[in-house]
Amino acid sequence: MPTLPHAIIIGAGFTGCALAHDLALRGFQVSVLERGEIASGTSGRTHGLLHSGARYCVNDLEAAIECIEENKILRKIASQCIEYNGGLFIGLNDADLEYLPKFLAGAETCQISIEQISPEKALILEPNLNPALLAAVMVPDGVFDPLRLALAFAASAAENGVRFFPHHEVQEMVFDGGGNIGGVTALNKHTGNLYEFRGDITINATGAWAGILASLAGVDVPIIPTPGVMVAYDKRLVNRVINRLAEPGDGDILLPQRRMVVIGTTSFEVEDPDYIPLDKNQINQMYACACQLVPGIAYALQRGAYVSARPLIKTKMVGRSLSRTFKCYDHKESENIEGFVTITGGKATTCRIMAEKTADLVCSKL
């Protein structure tokens, strides 16, 4: 090409920043528009779990395999952001024990390195666990600082020439004479001025807001914003990620984060990801679940409660049955609109592979 292709990325969360980094390495001119600060949406409100994939290895094998593969890669390329402390799945009742054989088989199928250990050994590793635990399995989980991970990708991207435009909210798509998208107009929320950004490709990386943004182009992206409540407590009572050995459910993960522990999460659907009120009943539910895993939570103080909306892809299944994997939409194929691509779904752990597959699509289109 006679000039560098220009990609406009809308959204500066994990995926948008990772995509900017990837495209810059491939020789693109890149502009990233974000209506707030970097990682000011869902990415800044995650609990910071580096998934081993074990949570999904029974019912969502595709997501599980993506997670364990990306877990290994992120530990290599972003180790400064990650506390690779490992994790435990613990069983507390007969139903958990019935789930154990399926869990072990699923982890083997997905090639997740695990080790079943005795309850006594688990209590030596983590003395604050519920002493009534009946089973324990070690898994390669970890935790990361959400802001640092996003900024690591963004800093590398900026070093390679990417321009970031925080506090620029997209107002409308710019169509060319043939009905295809050639850019966007965005409102600088500091100055109140409108600016036009022209590019060869526009990429929707807005996560839970992907459906709303896509509607500006007259296309449909089947995203269900699915929030979850997380609660932080002021004592670091464990040094590993503690998971309930059961089907994915509310309050099944407790993880250390700096000098705190965080319990997550619930799962419910909303129409507007910008308005998600905190439900006191869900906060109380998280407290009860945390105390089941680590009874010492009862002697800790609540540091804070927060909520974020997952960008789950709509399927025939509902609720927690929705897949945690991702999808990249080429709107030329689906709606015959050239110049517009959407990447959504997935998890923080899979942001790099989401960026890679999106960049592959963009390069093939150009």
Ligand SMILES: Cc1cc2nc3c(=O)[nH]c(=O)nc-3n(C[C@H](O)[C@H](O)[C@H](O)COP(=O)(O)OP(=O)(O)OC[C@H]3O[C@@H](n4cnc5c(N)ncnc54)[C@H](O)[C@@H]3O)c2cc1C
Second form
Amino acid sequence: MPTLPHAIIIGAGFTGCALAHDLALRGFQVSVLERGEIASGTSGRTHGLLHSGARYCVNDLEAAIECIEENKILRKIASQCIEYNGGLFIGLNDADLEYLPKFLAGAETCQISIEQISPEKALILEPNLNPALLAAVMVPDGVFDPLRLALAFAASAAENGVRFFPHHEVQEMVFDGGGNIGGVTALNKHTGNLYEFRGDITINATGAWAGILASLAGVDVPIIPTPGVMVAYDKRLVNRVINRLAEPGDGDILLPQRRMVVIGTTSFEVEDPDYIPLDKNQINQMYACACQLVPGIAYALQRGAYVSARPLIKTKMVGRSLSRTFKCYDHKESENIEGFVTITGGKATTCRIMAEKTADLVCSKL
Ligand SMILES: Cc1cc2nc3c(=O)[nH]c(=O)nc-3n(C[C@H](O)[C@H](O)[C@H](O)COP(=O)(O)OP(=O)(O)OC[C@H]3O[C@@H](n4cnc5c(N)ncnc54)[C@H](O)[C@@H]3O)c2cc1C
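Having displayed the form predicted on its own, please output the structure of the form predicted in complex with the named molecule.
Starting with the chain above, the whole complex follows.
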């Protein structure tokens, strides 16, 4: 090409920042438009669990395999943002013990290296666990600092020439002749001015807002914004990620973040990811569940509760059964609109592979 191809990325969460980094390495000019600051959407308010995939290894194998593969890569390329402290799944009752063989088999299928240890050993490793635990399995979970992870990708991208436009809200698509997308119009929220950005390809990386953004282009991206609540306490009661040995449920993960522990999370659906009510009952329910894992929570001070929306892809499944995998949409294939791609779904842990697959698609199109 006589000049470098120009990619416009809408959204600067984990996905948009990782994609900017990848496309810059491949020789693109890249502009990232973000209506707030970097990581001001879901990415800045995520739990911070570097998934080993163990949480999904029984019911969502695709997501589990993506997580363990990316867990290993992120530990290499973004180690400065990650506390690689490992995790424990603990069983507290007969139902948990019934889940154990399925869990062990699922982890083997997904090639997640785990080790079953005795409850006594688990208590030596983590003395604040519920002393009545019946089973424990070590998994290669870790913890990441959400803001640092997004900023690490953004910093590499910027170093390689990517231009970030924070506080620029995309309001319209620019259609070229033939109904194809040639760029976007964005409002600079500081000046109140509207600007047109023209590119060879426009990529919608707006997470839970992907459906709203896609509708500006007249296309359908079936995203269900699925929020979850997290609650932070003022004592670092554990040094590892503590999970309940059971199918994913509410309040069944507790992880250390710096000097605190954070309980996560719930799962419910909303229409509008910009308005998510914080329900006190959910906070209380999470507290009760976490006390079963680590009773000492009862003696810690609640420091705050926060909420954000997962971008889950709509399928025939409902609620917790919705997969945590991701999808890249080429709108040329689905709606015959050239110049427009959407990447959404997934996890923070899988942002790098989401970016790689999207960049592969963009390269094949150009
Ligand atoms: C409660 C909860 C806990 C989670 N915990 C974990 C975890 O522990 N580990 C893990 O791996 N994953 C976790 N996840 C999943 C993970 O946080 C998300 O998958 C990830 O943050 C999505 O990133 P994203 O970049 O796709 O979306 P976002 O971070 O939401 O980025 C999209 C961006 O688009 C911007 N935008 C929207 N509309 C426009 C517009 N018109 N113009 C310009 N910009 C726009 C938004 O401001 C936003 O910054 C959790 C999710 C939730 C909800």
